[in-house]
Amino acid sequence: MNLILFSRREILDAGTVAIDDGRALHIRNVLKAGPGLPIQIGIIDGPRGLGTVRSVDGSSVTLDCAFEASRPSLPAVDLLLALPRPKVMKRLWAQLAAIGVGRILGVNAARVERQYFDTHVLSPECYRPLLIEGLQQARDTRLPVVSIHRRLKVLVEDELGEPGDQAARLLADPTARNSVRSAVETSRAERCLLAVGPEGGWTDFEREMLHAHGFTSVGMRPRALRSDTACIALLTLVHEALADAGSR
């Protein structure tokens, strides 16, 4: 962990926190923290801040906690995901969190097997603590919104809306010319919406339509990637466009 986190509801109204569960046991035996000893910390969806160590008592920790005045912006790229195989979607969460995704939507696909929405991966008792993993190891707070949904085409038709000017569409396709980079500048989008399909690909009926909503194709010519990897490879191509974008 290179951030504790803690939900508002444990911070006292004194500003300290008493913890005896698997944080407290990293801070003692990973940290060797010891009473007046700082410790990077933060609110789930709220602002990072210090922890100075009160007092290690058994298997107890107690801090003494400072926020900043604010939180972390909330990362600037939405993924769009056709679900894969549950035990790949339970590798992702916690990476997802830690690249940093804002909303996470979930969704069928023609070549998503159906049995993969009953998995209790999808459920916020499973995916829930990930995320906190992945936002712990990349010194973020903000948790990203997770949304579950069983037909991509009301989803991209009626719920996501019309593209707006500051939204870039990403369409993840192996075939594409188009690179991440050249439809980010081309966009001048502050905000991207990447849409990674099934290990299958996107049928030709799911690119059409997801083209006609303002999706542009984006490949990294010339490999194909299973989806997990692409996720990654995609997201990192996509922070470094707006990033660079964004200081010129």
Contents of the next structure:
Number of protein chains: 2
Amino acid sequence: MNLILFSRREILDAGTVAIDDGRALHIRNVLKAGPGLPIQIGIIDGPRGLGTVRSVDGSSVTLDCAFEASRPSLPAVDLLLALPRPKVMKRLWAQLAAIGVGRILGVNAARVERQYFDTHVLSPECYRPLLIEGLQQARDTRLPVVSIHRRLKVLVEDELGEPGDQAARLLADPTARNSVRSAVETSRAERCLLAVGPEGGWTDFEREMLHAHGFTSVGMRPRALRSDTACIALLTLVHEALADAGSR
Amino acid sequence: MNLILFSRREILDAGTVAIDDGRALHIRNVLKAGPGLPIQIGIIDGPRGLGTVRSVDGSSVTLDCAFEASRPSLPAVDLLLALPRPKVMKRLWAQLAAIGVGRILGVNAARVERQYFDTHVLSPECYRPLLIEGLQQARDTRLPVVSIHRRLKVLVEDELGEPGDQAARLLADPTARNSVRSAVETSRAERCLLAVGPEGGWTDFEREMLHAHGFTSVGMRPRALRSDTACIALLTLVHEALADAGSR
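Could the form predicted together with a further copy of the same chain be given as well, to go with the form predicted on its own?
Below is the whole assembly, all chains and molecules, this chain first.
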């Protein structure tokens, strides 16, 4: 935990917060912070700030909080992800939040098994704490917005909207020659929507539909990666390409 | 499994192989391959090839094998990794082999806990099958060479050898401004040794020692990542930078 996050309603009017859960334990046992010591904090979807320990009393910790004027901007990459096995998805939530995504659109595809949808791993009760864990690791406050879509066609044709100049649409494809970097440079976009397919790949029909709606295939190297490894690797490349394009 | 790997001693003189383990199950139940059908295969640390199903008999499968003349080259990146928690290390083996590393040097550091060394996760019986799983995913045959080092100082000062032109030495540091890409370009090296520190970071002493032995600090973005996510992200950037430098 490199940053301790609170929800807005935990902050009392006077700017203090009192906690007695795992975060209090972390402050006492890992940070070993006593009265007067500053701690990096943040409000979920709000600004970062500094908390000063006012008191440690048994299992409870009280902090005086001061927050920055503005909140971090939303990560510039959104992820359209054909749902992987629940075990893999569960591992991914914290990693995705840590590496930085604005939205996570979990979607069905021909090679996604039906039962992948009937799992508690897709419930906010499961993924919200994992996303917060990832944000606390990465010192971010912006919670990825998660939505689950049972029909790829409806999502792509009706819900995504027109492909615009603002967001490049990339389709991860192990066989593609075009690199993430050159696709981002060519698009001149400031945001990116990255589509990552199921373990067995998209069908030709799905790939053509995505291409017809503005997605450009991008490859990595001639290595087929598991869905979770591929997400981390590709999001890293997209972030780097956007940052380099922005600094030019 | 995008490639089925055999050890060299499993290949009989006539170029046939008979198996009745998980690989046979995969051929029968996932690939649904009957007699005459070709399957992508490889020899661990040897060439890739094609196997033709000769017979399927109960739980056992016999293949006729034909191999390519040469084997894939070793991935151009080695990883010096301060040992993470055993649970994290266990998850990493397959991912590292999939993303491609030549050597994995697991090492102690001030902020690595002693008990991380006393775990079956560091035994070949544990990690070899996981590395093979990663290679089978990525269609590679070259098994990463693993070594475990209890003293960072001995490794860096005595065992790594002189920093040469052949391998750039990079030190992952969340606070560094220099990018992986520019460090690789500047070095003009064809290989890279990437050092990734423990969750709590290197100490100043350790960082200075690594700098004194040719390591250059490289950063990513202002996000602190968990050790496993950081490894995947950084290895991706190093591979991409080496590939781009090689194609220029």
